[in-house]
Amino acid sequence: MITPFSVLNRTYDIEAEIAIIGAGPAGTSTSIFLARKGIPHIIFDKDDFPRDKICGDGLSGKVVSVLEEMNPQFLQDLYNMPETFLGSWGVYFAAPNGKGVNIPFRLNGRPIEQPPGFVARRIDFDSFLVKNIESRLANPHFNCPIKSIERNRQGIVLTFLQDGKVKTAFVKVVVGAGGDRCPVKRALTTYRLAPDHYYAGLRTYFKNVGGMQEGNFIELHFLDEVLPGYFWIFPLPGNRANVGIGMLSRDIRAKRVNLREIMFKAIKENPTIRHRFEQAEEIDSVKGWGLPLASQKRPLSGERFVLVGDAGSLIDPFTGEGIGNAMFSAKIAAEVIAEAVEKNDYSAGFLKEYDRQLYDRLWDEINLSYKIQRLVQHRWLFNFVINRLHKNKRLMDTFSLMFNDLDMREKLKSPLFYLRLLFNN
């Protein structure tokens, strides 16, 4: 909301150039990249750390690349903690007919013994990032929920709770990194939930799930009941697994389904899944959350604000992976904000450079993922592709490369690709 000029006569508990709202991977990454540029800032989170966060727990190659750019030692630290960060070498896709294909992650020049991805509980990964915030430049305010955000001619007024007391902060620009329900998005945009571009997800933890993939591949099982969504099994250290299911909100409403019932029916009855849970034990309660997909291009900035990660709806529409895009968006946001600080220009026109740079880098990938998501809705086509791949190793290798190379993934849009599948033996 726009607040009258008279608020400038107020006094504030904190004054700073920049505030980051949310200390998940998007917020902490923004903080770390700003600190690398020597820029002081405040970072808020409604919770204290460590804290759980509902997620699939997969850390993709994009996460690894951003961590390495932040500080190569961060990545080495993850390699040195296999009891917390389980190395993963790829992803397994299973079609509705139960047949699957392994897609190895690209190594990007790393030795084969160094995993190109990881699986780790968010409570551990988020705490790792928080511990690496540069306290000399970042002023953390955790367990401080934001109660209101007001925009005036000179900046942004934040009202927050700290130790039960109402306090205020005045900043020039705010970074919305508070996830799907980010208070920045709610206060400064007109975004509304779009069921066609939004997944509902459920997650729980099991131990002793059998038949895990070699190389700790994460698993996406595309079930008839939830297409183009999927049931997942992500291995974790200590013989544990993150198990969950996701489905488009549009389809949940239209079909009036109970997502929890579908998940446990798959565990108990699906012929390719049930035997793996015969000795398994559920060790957590089922929790739900929303996944705002990047399949619809939205504005990511405005007068005195930018949105990063889930707050900007940047989750991959096909794989559901969000942490990599969250951290990458944080990197771009920090670069643009650094220029804004130098020029003292926080206008919507200047900050729109963030949108341009991010979509220039990510939109082709996001758009292709969305097209693949729409193809996956056709059960017969998905089954057909996987069946043909199982009969032809060369086609299998080509398909594997598609998920590591955008130019090759583009072929999935071409009818010629499916003709070759049809007539290749």
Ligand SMILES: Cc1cc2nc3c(=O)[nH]c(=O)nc-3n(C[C@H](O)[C@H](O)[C@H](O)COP(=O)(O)OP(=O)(O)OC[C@H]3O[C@@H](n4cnc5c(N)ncnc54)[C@H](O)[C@@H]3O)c2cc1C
Given for the second form:
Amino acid sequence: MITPFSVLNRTYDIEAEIAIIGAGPAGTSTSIFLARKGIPHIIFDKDDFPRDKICGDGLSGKVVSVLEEMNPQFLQDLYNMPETFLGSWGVYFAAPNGKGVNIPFRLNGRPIEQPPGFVARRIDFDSFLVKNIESRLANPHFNCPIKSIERNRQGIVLTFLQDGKVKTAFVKVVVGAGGDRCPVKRALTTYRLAPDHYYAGLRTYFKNVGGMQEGNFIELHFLDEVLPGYFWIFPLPGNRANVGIGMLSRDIRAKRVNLREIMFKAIKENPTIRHRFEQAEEIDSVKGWGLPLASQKRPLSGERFVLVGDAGSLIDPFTGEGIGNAMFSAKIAAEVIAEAVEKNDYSAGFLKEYDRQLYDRLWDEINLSYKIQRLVQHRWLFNFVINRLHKNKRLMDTFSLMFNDLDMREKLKSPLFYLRLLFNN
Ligand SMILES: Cc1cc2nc3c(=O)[nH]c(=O)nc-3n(C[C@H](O)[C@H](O)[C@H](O)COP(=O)(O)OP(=O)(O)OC[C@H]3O[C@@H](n4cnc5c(N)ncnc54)[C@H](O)[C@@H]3O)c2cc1C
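Structure of the form predicted together with the named molecule (previous: the form predicted on its own):
Let us now look at the entire complex, which starts with that chain.
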């Protein structure tokens, strides 16, 4: 909505060039990357920190590589806190028939020295990022929910609450980092929830789950009832685990299922899962939240705004990982915004550069994940692949490489890969 001249004769509680709305991984990463360039900004969050975020708590290799780029010391800090950040060395996939394969994370095919991924409660990871914001340049406003966003010719007017009082801020450009229900997305775009491109997820915490994998592998159990979604067990320090389930919204609606019931049925009855929970104790309640998937290409910017992380629907459509893409999108957004500041150009035309750069780097990977997501809906194919891999170590090694190398992963799309599985014993 353009309201000409509404800025005239108005005074604001804060005036700044840039505001970031949301201090999850996308918002804090944008802040840290902007600060590295010496660019001042304000960062808002409706909550104070530490605060929880409903998640599986898996921090993938992409998170690790963006953290390293932000500041190599950050990674050392995580390695030095094993009681909070549990190093994870791979992923275990179980097909609907219950058979599973372990896929160690590798770097260019080589085994690695330090853990390539982590599992850590979001209350801890997000606080870690918040602590690393440079408050000299970032001007954090936490416990300040954004109530409305109005765009006019001169800039953006944000209305927010602080200590029960209504306040306003005037900025030139706004970064929407408010997650799935981001107020920037709601005010400045026409995004609608697309049930084909959206997962619903539930998670809870258990302690004393039995039979956890060596190397703290994260476990994805592809259950018949939720394909292409899955049930997960992600190990946490202190013999705890994040346990959850995700399913496409389209399928939940079509099949009218109760996701919570499916999750507890798996825990109580699934032949490959139930024995793991015999001594386990639930230590939190089940909580749910949405996962906006990247499988539909959407505009990520417009006049005076960019969207990062879940606000831009950037979650991997196969694995459900969103933290890595949230942080990666933040890095690209900060680079484009730095140029926009220099040129004093916050037009839709200029900020479109963010969409271009981000999709140039991520689209192949997203597209491939989407194809794999659709392939695993064929349970017979999934069962078949896992059965064959089980029998042949060499094939298993090739498959393991596929999950660490995009070019190799391309082969999953090729009929030749399946023929090879069929005839290779
Ligand atoms: C059940 C479940 C399991 C998942 N498991 C994983 C996993 O294991 N690994 C993984 O990589 N990803 C996982 N994801 C996805 C991951 O949680 C998200 O992709 C990630 O949190 C995105 O980060 P973000 O910063 O974009 O948004 P968020 O983390 O949602 O942060 C948004 C921030 O904006 C703030 N905010 C919102 N509205 C306002 C407002 N009006 N004013 C001010 N502030 C506001 C919020 O308080 C919040 O701090 C999972 C998601 C779900 C739901």
